[in-house]
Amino acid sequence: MNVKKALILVSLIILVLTLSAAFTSSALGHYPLPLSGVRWLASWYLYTTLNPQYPKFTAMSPEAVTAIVWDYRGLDTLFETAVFFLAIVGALALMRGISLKSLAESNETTTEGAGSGLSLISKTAAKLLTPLIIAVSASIALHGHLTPGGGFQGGSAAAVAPLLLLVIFSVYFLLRRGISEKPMLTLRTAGLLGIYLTALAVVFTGLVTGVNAYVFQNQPKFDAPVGIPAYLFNTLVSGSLFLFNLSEYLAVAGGFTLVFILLSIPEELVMSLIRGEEHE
């Protein structure tokens, strides 16, 4: 070990000793307990999110992050989900020279049974998993007003059986079967809507009936009296926390599918379209 080696080494062992004896005594100064309770913000969070008795302060749901996420803090969610579409949009920007549907025609003969893909036992088992993921994936998003989920988580999992198929099958396999750019910006496009539908829906309400109303509102205030129905069919929905999980449900697997098949795009395809004029 030469002297540099020999120096950096001492260095930090100096180091590390330093900082364990200052966290150890009061050289940092003293620093207060954990709190043996929950702290008053999170106590109000608790007490408003499902409080029937006070119509007024609640989000009538039990899941206190997605009443957080979509009522609480819902513009701030909102310009979240834009960003990640504007993310998209770019992507298909770059690949704007590419025709999916003609990658597709000019494979043709690539099908399941003739030699691409996987092994059969693979391509038997994602068909056997692909629509118990669908499945998982719409429950996490309809009750995450109810139980931990929501519509982000439950559009990421959903987006995992196209992303299977993708690697069972071959990217072939979902473009000849119509899931490709266009039905997936669609389905984004309209998940989006949706959500800018449910933000505005009370405010539109509100013009209509002549009523003081605001945007991302959810249950009715002491000076907006309208609000979404917390209830369908006696079923609680949690107002506007519903349609904001399916619309962003929507989006998200959209959105999600969409990148998986851009970048499943053979690179010498993409290199021969985007690499440009070429000048001595």
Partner chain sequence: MNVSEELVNQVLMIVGTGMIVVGALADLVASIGMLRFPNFFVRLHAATVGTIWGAFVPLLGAAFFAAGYSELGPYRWFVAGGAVVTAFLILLLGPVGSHALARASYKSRAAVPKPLIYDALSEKLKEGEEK
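Numbering follows the first chain given and starts at 1. The term rigid core refers to the maximal set of C-alpha atoms that superpose within 1.5 Å between the two forms. This one's a predicted model, so the numbers in the text were calculated from it and none came from an experiment. What changes on going to the form predicted in complex with the partner chain:
- Superposed on the core, the two forms differ at Leu9: its CA moves 2 Å or more between these two forms.
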Second form
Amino acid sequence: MNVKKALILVSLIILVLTLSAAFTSSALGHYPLPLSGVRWLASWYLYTTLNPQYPKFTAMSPEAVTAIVWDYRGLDTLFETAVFFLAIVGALALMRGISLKSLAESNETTTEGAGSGLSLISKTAAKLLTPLIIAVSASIALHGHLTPGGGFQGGSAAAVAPLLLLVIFSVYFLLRRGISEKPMLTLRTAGLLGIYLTALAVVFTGLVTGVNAYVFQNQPKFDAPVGIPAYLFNTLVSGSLFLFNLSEYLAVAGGFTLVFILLSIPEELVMSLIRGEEHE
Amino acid sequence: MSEVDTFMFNVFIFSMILNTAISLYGIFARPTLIKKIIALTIFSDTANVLAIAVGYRAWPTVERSPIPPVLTTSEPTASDLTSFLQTAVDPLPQALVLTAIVIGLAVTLFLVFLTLQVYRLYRTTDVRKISRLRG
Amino acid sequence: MVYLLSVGLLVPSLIGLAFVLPLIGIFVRNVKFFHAYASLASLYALATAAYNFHIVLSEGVKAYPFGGWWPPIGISYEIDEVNALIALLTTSVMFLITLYSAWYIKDLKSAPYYYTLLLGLEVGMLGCIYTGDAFNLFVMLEVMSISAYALVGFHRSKPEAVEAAIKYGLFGAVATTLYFIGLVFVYGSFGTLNMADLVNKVTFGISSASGTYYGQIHAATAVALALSLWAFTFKSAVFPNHFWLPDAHPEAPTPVSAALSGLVVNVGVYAIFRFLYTIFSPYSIVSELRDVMLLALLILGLASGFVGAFMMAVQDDIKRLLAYSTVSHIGLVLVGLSIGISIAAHPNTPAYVNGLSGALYHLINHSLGKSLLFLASGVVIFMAGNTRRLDEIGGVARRNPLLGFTIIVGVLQLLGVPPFGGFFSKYLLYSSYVEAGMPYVSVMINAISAISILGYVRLLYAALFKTPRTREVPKVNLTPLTVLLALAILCIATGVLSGSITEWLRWIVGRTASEQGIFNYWFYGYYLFWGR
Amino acid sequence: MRFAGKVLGVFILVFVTYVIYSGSTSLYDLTTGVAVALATALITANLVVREPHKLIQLQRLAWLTAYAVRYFFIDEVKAHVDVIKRILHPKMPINPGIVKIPYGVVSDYAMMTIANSITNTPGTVVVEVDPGEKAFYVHWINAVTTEPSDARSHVSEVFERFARRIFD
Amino acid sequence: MDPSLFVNVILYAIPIYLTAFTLYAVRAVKGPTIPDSVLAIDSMSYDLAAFMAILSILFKSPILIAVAIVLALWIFALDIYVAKYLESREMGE
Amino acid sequence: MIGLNTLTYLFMALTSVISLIATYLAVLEKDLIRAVVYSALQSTAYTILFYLLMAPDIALVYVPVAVGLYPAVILFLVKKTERIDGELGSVEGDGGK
Amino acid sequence: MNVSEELVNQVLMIVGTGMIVVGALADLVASIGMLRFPNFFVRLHAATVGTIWGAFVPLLGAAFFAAGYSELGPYRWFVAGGAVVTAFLILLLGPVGSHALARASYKSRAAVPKPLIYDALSEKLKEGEEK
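Switching forms now, from the form predicted alone to the form predicted in complex with the partner chain, please provide the structure.
What follows is the whole complex; the chain from before opens it.
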């Protein structure tokens, strides 16, 4: 046991020394202060993120990070969402066949009283907070192409609302209002499909019209003359970025709520269902 | 004040490197799975801070700070873009870290569900007591 | 005409097929639907991967820029001969595994989740293989890994399975995060993440759209290579990082064991190949660092070969035995990959070409043989009444001659007996180290094969030659046996056609791991977009 | 009709928050604001509002304004100065106690307003609320009295008067 | 008057904020009980939200303000979790 | 007169030192709830770092994830499992169980 | 820019600066209180000082300051709006959080309110148990 700990310590000290030495020999590109400029690649992004002078070479969004996340490197983000999706599916697979539905009906009468959840002050405040949180999170998500924020940021902020209701009241409170596993899974799938279809929209256009087009294309390119309109009624919507943000907002909010509903399934129920299960 | 700035920035970077080591120690040496998960989140967060620090830039002038990589106008002129290029920080590490944070979150969530399942089957989360497998 | 749609659309469209599956699972109450859905999806993947392979063979290296953003600005997929070949291997074996799953997964409760995760696994592997961007590799590694963690823990009420899953998941997450730190160093010093652009900077030094270097690139390369190779050796379970594999692979559902052992470990090997033979190639300015890394890999490969072979001999669980055999074989593949040490073999010498083509050949042989054996072991376990212990299996394979035949084929393939592919690939590895002037490595390869005989013989004896304890064994229907037969035919084909396959692999290695290959990777992946 | 009233109330609340938070009144903000506010209102109306007719009585808003002015400029300042003195005093004169303070309002929002007002003035924190016997249990840094009605006149008389006019 | 005068005044206030944050952090680290730490983190984060608003003006990058509201919201959620943890038998009930 | 740049770097260093202490305590603390609280402190410190490194997007992602979701998830988990890490020790003010 | 608008801006900035400075001082005092006070329940009062004068007031101050600070351009309304919404959210969140923590730690005995001269709540809880 002690040998193992000593081994861990020694290797960690080596790691620290290596990383420090690497940093002090400017392996991160700079030492001791950051670079005085940005790397060339970054200047490409900064220069072309919203540059109407080069209509074939811009993402049409003032927000360079969102532009990179959804346009320049959209593939990463699709699969980042896929990782989150697969994590939720993995959790669902661990919880397969277990649902709160039966408990929710038996708890119909017992949980509305003053005995459960936090105090009445917290409950009243949570009721008032819910629409405010949704308003703020929607603002964060829908302005993702203009100001910091975006689908994930907004969606995770929106998930505070059901989470607070879950913690302050109880999970049965949510279930009685129709926020249960299946609607949340549907919401999540709808969001993911929105992302997916937006990513492929231009390719379909290209296939129909017979011109070249790329997967994840947003604005027209030199060799791919179709794109999603960047302006709608003279308002900047940055083409696909708005659609991506909206879809991701729904998907993330649904996903988080789903995770927390799954986490709040009582242990007795799970144990009673898992015990005596057949396996290979 | 350049020496002070340098010193402070290096304190920051070296703290992050030390954080990496401490959280790795937590992952490998602490016995409880929950503690390992906490340490894992700290570890991936530290990696993210390091990545963002790579994209930072020195102050263009003493008065003028670097700005986030977001244009604050929707109809930029050429001079807007030039000054944006001269002051904005690197957006690429930020986009990468955004992806990495969400991925880390997904993995952590899944590990939490697995830990719960381990507890259901073994009635403990201490890895020293979970020893059906010999490795 | 839409440019190279088959390359660009394959991976995203597969994940789209996975996205809707859990929702369909709520509405459709027929388990046959899910079998058909997953089989069609993986058939689509196989067809597209085959078409991509055809494109590469006929037209050379191709790159697909997502969103129309040219590298290094956007992400691009880049297929050359090696990754198109590995993708073809992956999709074909995955197709067979999906067919087999129709027999294995019977209950409606778990089918949608199982197939979603299996599709996720396939998407992750294909993404890792096709990608031409170092950060996208990280994302796809995570897609692959999280599906793998979830699939390992799929038998949720089995303590060992969940324990193996969390062990795998926890340390896998550390490994990928270390790879991310490596990428931070890459971006910090090279200022780019695109592999073709990295080739440009490290090898050709031609002024690039992403500028030149920043800071000290030797230190950065050392740290980045060390961290990323640690992550890749974790993913492919090389010796000090092999500890999770013998737990995780056996505890997964049998088809998944086959996918993990036969295919997922390949991804790590492929990534090592890409990093050490294309990006930081022998022609690069950091080749002396690369030598150190390759030497370390050689030692680790030999060590894991020995560890796997020794541990095989003492197992009493059929799936654990096969899992240790994976450790041993991946060690051998790594030994082949390490041929590029400059004291051993310069590029384009016979040793170099033999070593790399031997590694590739062995990779293919191992994938086919190991998935065959794992799938067959699933049938054996079923027939023996849900036991995995070697002494309780008691020769059930004798009751079913077809099954017995496939097991013999698989064992001979992995053992390396002359008419089978395993022999020829091991022989290539052997001869390459003899030609490179390191005969002691050749001797060790032989020793590893010799030690592993013991394990395989125990497997054969337990499954086939022991007299069965009971006369009554459950019936197995035709689906798994067809899959096993198909794999067995593939195994025999690799052996029978060994002469032409060897020539062909040598040709592939000459096209990809040579100076011309690196030039092509850079030219078609990076320069072509900017030069036109 | 009742539901429409509730929806309208939440709609206005969400729309105003959205527009203020966005900080501009461009076409984009107004359009998305209306959409978001409508969706939110339809989802949460039943949760948030119980008696929509109170929303349109303007005298309640006027009382709210008056209350805000008085609260922030008189009560808060007094309480802050008191607690700051206690913090900075070398001997730190504190005299803490948990006292019971009854309240007489009916609606939940009025109750919450009183409780938050009490908590938001330094020196008093609501520890527990008992809706059955209509009383707060307040941790008071300087418990000059333990008698419920006395304490009520010290701590929450003013808040209650306003809260009744605003919400009840 | 010149706006830079006001900016300078605020610049002198920054060290006061930093001292306050350090003291809060000391309390958060010292404990002694869990609610103490949570309360210290809580107050610190509300103050940080305010400080972030001020800094976004000093940095002349108005868009940084969005961080403040999210920080305040989630720190509140942390309070609620800890309270629920201390009070209840199961988090979901 | 200290400039804004020095103050920014000072804040950065201060925050990273706080995060270092919080990480150390979070890793070594035996009581898991305390560890969660310390990791929340560390997350808050990292949020400041992201803010100061001019990454509001990252801060907006990071705050929900690290301040909001990780503690919530781990508290759910601890509530369902056990509170003390490693060998049993007495925890003062134990309200959890 | 006309003169009256400039005057309004000046006033807004003066008010804003004043509120920000008040916030700084209140924060300092509150953090000292956090350190000096003997137990959790008394520290709650110091925390309130930090929340209202330490966060609410400077946030409004920042909103005023930004509204008058023309160098920020059209996005200054974004700062002002964000700061105002944050301020009012904190006004709602702060007390609820404090109350929830106080109630939970009292009920679960996670923090013991000592010294205490009078405790009406324990009497009530005792009565409840007797019933």
